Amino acid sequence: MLKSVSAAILLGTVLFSCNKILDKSPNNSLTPAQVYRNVFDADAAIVGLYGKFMGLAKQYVVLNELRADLLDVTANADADLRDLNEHNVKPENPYADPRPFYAVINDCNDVLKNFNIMLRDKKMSDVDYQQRYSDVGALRSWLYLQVGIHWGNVPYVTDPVETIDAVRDASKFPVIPFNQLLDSLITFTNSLPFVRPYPNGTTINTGLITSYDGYNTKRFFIDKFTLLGDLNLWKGNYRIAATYYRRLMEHEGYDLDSPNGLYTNGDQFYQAFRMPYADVATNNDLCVGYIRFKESDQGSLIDNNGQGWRSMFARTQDNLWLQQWVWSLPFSSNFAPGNPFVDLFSANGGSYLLKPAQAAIDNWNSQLQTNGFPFDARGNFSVKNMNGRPVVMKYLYNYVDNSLQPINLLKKDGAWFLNRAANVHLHFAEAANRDGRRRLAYALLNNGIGTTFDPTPGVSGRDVTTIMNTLYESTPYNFDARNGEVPRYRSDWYRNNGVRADARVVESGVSGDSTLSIEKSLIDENGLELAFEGHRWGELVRIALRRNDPAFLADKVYNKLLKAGNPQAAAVRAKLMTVSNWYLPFKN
């Protein structure tokens, strides 16, 4: 255990220093001592275990894809791509295998304890260990929800083991179920001292917050506010998850370093992480847009690098980006590990193993656009035919130029999306929804909260001083999004839209029992806006468990299954209707 720590400390400090390879193999015999000896070194191994948790990014999407309903095998895939894809799983799998997880886990364990001991040995300072710590302790919950998602009753390990086949030992480790699993994160995540992003600028910089070889570290590091919304989200707690998601959804529109506490930069400030509205004019925005005068022809639709919805997966980390996206680690040509993606989804270059569902492209040209064209145009910038087949694009857009083509086959650069602004938006509004304030939930889905709360909309000169904000009686849900002039208001929500009118697509409806209904609107919203970013599987299991209706998850795989011809359809849903087949094998 100590080797690969010590390596990946090693690893670290080649990333942030000038060199970036070594002349020769790293010496695996170093001591804590010699590792562990100041704040340099803590960062160091930051940046070595984020280095080795990259090394997930192809069984993190893997498993929660091609096991949900959007993700499908081609004719290229091998034997264990398809038992997942038809819930027939052997042991034997590698990417059912938990090992991976559990030595990342393991390797935090071990940074944990030599935290520990470097702030007893005056190391490191208070403050310093108190954001190393807590970043670290953060990932380790992270791991450990997406273990408990997709292997149920895990042990819960929290102290560095000698090799990972331990903690299959359940006389030592016994296995707790994945409820108990979800009470112990909550309990030690909430104890963690420092739960804000690492700070940077001249007031407070932890030296993590830098930039490396065109790649700005800020986003590189797990968010802890949603983080402790997910986990609450997942056992219920519905308001305390909702306050944590609010906690992010505001927090990048105040600088610590600024004199007033704001942002000076005011598109920052009503902007980021909001969901703001589309620039008509130019379309220098994250949202589906047409050129301007031209909306009611298909061929004018936004579909490049630089501008609208498309552009998130492409563009490089400027404002606009920085507006979406709260947690994404690159793939660099220039450095360890290589970029799984290109392999797994490409056509060109690429092995071609997996591809959109059927069911995923019947979802997107069943909506309805507000200009009229039937058809959700986040399918087009999610899927293209690449030679005659179906890819899915949004990990390839830096790997081909505009004829889909490679622009060098040994240059594949790209990124793992691991979450942004409008995941954060839909389960606030799932959180919401469940704590009876449906009508917020529906305004973050469809319109916005200004359009939403607002009686008379598009009526100038109004007196804006009582609508257009939810009225709530306190936070996480008293949202101001006012935008008038007599009296000028321009409240902090007033430039946020809501998910489905950044897509341009019309309003969901609600039929029934409303809370149902939303929650379903949120769930097909969440397979729209997020497919194949690694959501889907864990989406599909936590409302399934919230209703106690496993019909809901076997039903969506099933429909896919069915689409896609695959003669296994009617088997995996009727095993599906078992909660307990949902989860993977656990080897001991």
Contents of the next structure:
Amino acid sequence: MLKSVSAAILLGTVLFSCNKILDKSPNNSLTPAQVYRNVFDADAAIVGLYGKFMGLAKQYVVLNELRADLLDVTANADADLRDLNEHNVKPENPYADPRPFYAVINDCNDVLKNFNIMLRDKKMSDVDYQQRYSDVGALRSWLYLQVGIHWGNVPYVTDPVETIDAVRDASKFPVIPFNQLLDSLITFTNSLPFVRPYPNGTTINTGLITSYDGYNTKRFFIDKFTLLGDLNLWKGNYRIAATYYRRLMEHEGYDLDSPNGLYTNGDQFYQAFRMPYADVATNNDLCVGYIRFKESDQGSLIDNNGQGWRSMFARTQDNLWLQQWVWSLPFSSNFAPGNPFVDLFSANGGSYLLKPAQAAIDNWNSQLQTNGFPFDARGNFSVKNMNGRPVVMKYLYNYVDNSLQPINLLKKDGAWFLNRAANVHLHFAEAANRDGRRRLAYALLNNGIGTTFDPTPGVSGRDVTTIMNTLYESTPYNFDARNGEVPRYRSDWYRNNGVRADARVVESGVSGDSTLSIEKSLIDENGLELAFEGHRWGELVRIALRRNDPAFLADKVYNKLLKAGNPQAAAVRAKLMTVSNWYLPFKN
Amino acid sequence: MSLQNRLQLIAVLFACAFVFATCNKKWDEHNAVTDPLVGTNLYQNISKNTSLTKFADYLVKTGYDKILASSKTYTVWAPTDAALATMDPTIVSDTAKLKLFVANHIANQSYLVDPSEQRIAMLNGKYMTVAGTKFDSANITTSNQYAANGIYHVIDKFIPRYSNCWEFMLNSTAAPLMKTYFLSQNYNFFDPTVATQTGVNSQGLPVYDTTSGLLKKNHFLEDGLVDVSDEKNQYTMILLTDAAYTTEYNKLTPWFKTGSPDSTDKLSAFWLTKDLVFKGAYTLAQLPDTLLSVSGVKVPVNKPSITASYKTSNGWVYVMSKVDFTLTYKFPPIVIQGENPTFFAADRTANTFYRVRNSPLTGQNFNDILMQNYNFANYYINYLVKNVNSMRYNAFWVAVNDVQTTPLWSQRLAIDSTTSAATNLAFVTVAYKNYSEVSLGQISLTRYRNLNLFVMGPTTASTSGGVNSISLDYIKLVPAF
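Moving from the form predicted alone to the form predicted together with its partner chain:
Let us now look at the entire complex, which starts with that chain.
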């Protein structure tokens, strides 16, 4: 009996004292309260989020390019890639798995929820909250747009869930049509409290613009103007889309080194996001260029990592780089995640799984340069031959040397190219064209505003007050590109040169219905200028949906497979003539 | 534990042991070799086969029985006794010859009967065409007989060891003149990698003995674009009878006028014979009316002129009494590309443009050279053309001016010298956007030699306006005979 009593007492003591022990926090993980304490924690959460987001780079480029008409598989490619190429995707195909996207979306949801808690608990100021909440919110909208483009009807989840598989539970999260998804995304993204670029962080040391691992974060974060522009372009709100694009093209507040944040003059003012003309004397530009006065000589093509069109994919984050890039995330051997593109594309030091389609190469070779060369030099930069095998080069310029051999097999530096000025200009032109501003669209596509709106280009000593501008238009179509001496004009768009003129190719021309013709030229230009950068499938889907013409998309893919000698070409075309076959299987 | 429990446990243990013990054998058997033939080697299996006694005897006689009993893998195509009944007794009695004969039926590695055609190397260095149940011209009657170290097939016919095209020509008397020429191309070649080193001289360099290391080589086989002594690939060779050879030879000599008869003879003979060897084996039935030689010359093949045809180990040899070459095929036009100059009058790199253009005439892209405002009177671009025949040529060029309508500049073609009025052709105006060939005149060569061509610009110097311009896509020299 005594034994039992003592045992009971002992047990009681143990249980009693347990209370406190159980209160202890786990020492190998953090609770939200420990993570989200102040604005620095919030910034760390955002950077962590982008780190995870970069893990999508490979899937994003593969889905957007291999399914479209410019990228093809090599003999090394596995069955999953081949199935994507032939639009014969099985549900277990890892590239067709939406979960990686939803994993980042879920993290966004979690971060957003905690930012709201921080604001409620006064752990973050209103201004800080607005910037950070908007950034994560915009990133989520961008992710949803991608999910919608590839999977069609998907669930729109805005609260954090326990497991990603729960998203597939249709009873909890009903799938909504793409059009409805766009509405939700536009409503949500419009409601974001802060859509402007971020102020520089060096002064107050709390901003988002700073330096991580040796890379400046000026182009690290998603640009909300172009996101809103894209969402509205998909929706068909052309004027609204153009207005947002125009705000980026005017690079509001983007001079992060000037005290008031706005450019007033100088190269950055005239050139940032304006697709400026080439510097023909020094070739320090991002245009297709030749050594001056030797423009007719093949050997004088500017083909290096420091000058000309090619250099935008290789140069450091200098002023010229900032003028073109809107959104780019760096890959470095110094931090994770690793660069997936070297393995995907390089024939030297990589697995060479994907290669440029013959159709894409033919597109470049059917162009005519203004110096009479029967090709588009952007093809020479986008594709090079490694041991006789055509290789996608845009991602490899920091990895290989001039002889196309890896500089250092382990140093796979590069970038995920998400958006740049040329894409924004083409999208603006697409919106303007559909909104009845065909000439303006034609100008931005071809020779620039100043030349196109000039009845007698090239004549000097004129009064240009009434030409070289579209100021008779209301915003966002009012451009001033006047460039004259008496009276003197150096208007803000006077250096604008047009996408094709920057690439030194002749005008696209117009035939038949001008709206459709210009739209076709814009899409063709997208293939020439932005090939392999992960835009293509979305572009084709958007135009084909807008025109209600599945053949627009099907023929392009058919043409790629046909030129590659793929026996599935006709079958794939027949399949893609049904819109529902454009989308990947969502359910496993 | 009760006694009963213990007994139960022991019983279970026994049962287990029994099961494992019986398992052992089953396990061993599941991958045991059951075919007794696989346990014995190729030689043993062939000697056991009652229809292959003669071939087995040959194997013993030549020592190949030891090789086929070794651990390397072989495939043997063994002719039956019936097939070997017609065997030449002189070969059987000569061990060296017999060895080559036997080795003609044995290959390294295992080759199962496979419908796709392949050329397989035999142990004597010859290659056999094997496709499906065919071994060269023999039929495989029993196929895929396994042994421990390979496979043998039984064939209904033996395949003699053939000479290759070159060996055949050397042993043949059908074309003495041709053979004389080929033999004249023999030379000795010293190969230090096979020579025996006898010592080291005072400079520290190796000294070799005088006999070893000297190899015989032949210029025709090396320079003639096709090496018909190569066993690996297949060829067709035409041997011309002396009469036919002389006829064709005499057609060529006028275009190879040189300082010495020897050179003319050598050049003419080479020019004639280089178009008598072809890649690919054409049987008599497969021979087309016109063969294309490796250098691109169309060769008329008139079947009635074939006096004899021989199969060789690497193709076919035909003896012909006539091959009537057409001179226009034998001497195709010479094309000199503008973008490959030899040298310039002066360095004008900054004014020299190597361009790519698209020709609206052909729809094809082409490369050319354009020079502008180079500020040099009588500027020239030189093109050295090697080995031009002693004949008259009509000269043409394509010079594209797509840069200016005024002034239209003139340029001319000069031969050998930039100053001699006697040989230089007249100035020709380069019309705007003319992509077609422009006739320049005729040039006449009295000797077979290298030719210096100069494309010359205007006679005055100028720095601007495109007055000083030269453009050239290509020059074409068409033989006029």
